[in-house]
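The chain below stands alone and is given as structure tokens, in the form predicted on its own.
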Amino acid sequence: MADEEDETGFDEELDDGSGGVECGHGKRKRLFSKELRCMMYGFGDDQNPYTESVDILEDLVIEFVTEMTHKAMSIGRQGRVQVEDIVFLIRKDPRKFARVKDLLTMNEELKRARKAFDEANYGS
């Protein structure tokens, strides 16, 4: 019986509309629709996926990013999000942790390549 009560509370949380940007007429501005459609197609969905599917996925993405941001702001330096805070939060999820490490490594390599390119072109 307690499980049924928890399920109804969960549905209410989904409909609160707290994530995303509100437009004047009550609907949220979709921030990632184009990117999510491309990602869905890349992972095997139809080239033009249902709008409802994209909207649900976007709601999940916004909820995840919001939760991670709030958690990151509460650890480390209060009120400030740093890369180390995000790494700390995902450290127990091997797939996310490996992906973040790859992206951080690639970012450093790109910085070094840009610096070398600028030095070669503009002299040092």
The other form holds:
Amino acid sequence: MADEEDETGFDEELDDGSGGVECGHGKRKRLFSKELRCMMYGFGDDQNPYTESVDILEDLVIEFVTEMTHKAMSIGRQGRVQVEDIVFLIRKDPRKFARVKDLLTMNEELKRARKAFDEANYGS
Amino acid sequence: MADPARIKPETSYQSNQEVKSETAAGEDEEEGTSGEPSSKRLKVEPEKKKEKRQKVDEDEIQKMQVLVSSFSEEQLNRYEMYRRSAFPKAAIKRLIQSITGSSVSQNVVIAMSGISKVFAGEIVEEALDVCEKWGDTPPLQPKHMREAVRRLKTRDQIPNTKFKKITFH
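Could you drop in the structure for the form predicted in complex with its partner chain? We only have the form predicted on its own so far.
Whole complex next, starting from this chain.
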């Protein structure tokens, strides 16, 4: 999305130095600002969402990833995060479960297709 | 090996389906080909189910095409953002690795990015519900987001291992 208000530039510039006006989790740099804006628009928000809302959502997503990672580390093989652990943690949530299954299946298909394509080009 | 054209994702929108979640995704299709007599009868049923599911998928694909072809420009824009937006894999990988301290496989990053997007979507949809209910208009304000999080917490859709609930005093 286009660089709109001054607040966006304000936050990004000051994060390198003394931190922005609105610090969520301390002075961490914003990781997903651009992508989250597009995502919020895609999910139904305005074309230019408020920066504070984007910040709140980023904090929530980072917390979600952190929680999932910690949980995954504590089950299955300890200290490591594996796909099976994530699938197990997500089993009760139908949407997320279906999505993970979809993504992994499609990834396998793509890998197979790429491999077949490469063999066709360079194989005997 | 199964015909590539018949490989369909074993997605289910009901959590009651007996999908084997531990096996690799690509091997889910091979269930009926073990050759033992006891599974011969099972061979026919998964194939019938697969054909039905294939037809349902094709119907759904057609319906989606009809729907998308009738979108206005603003709707097309939004749909494109919905499909294309994604979390950067590098940042997610860095985040996970900073927590585990060891490297993670690519599949883990793919899975985590995917469910994070679904998670973000759930929050935004709930916040839009709240916004509408309170008589406000988008863009979403922080108070909508916080109320959405509060509601999702009561439905246990937000993982929280920090504050444990004490059931009995």
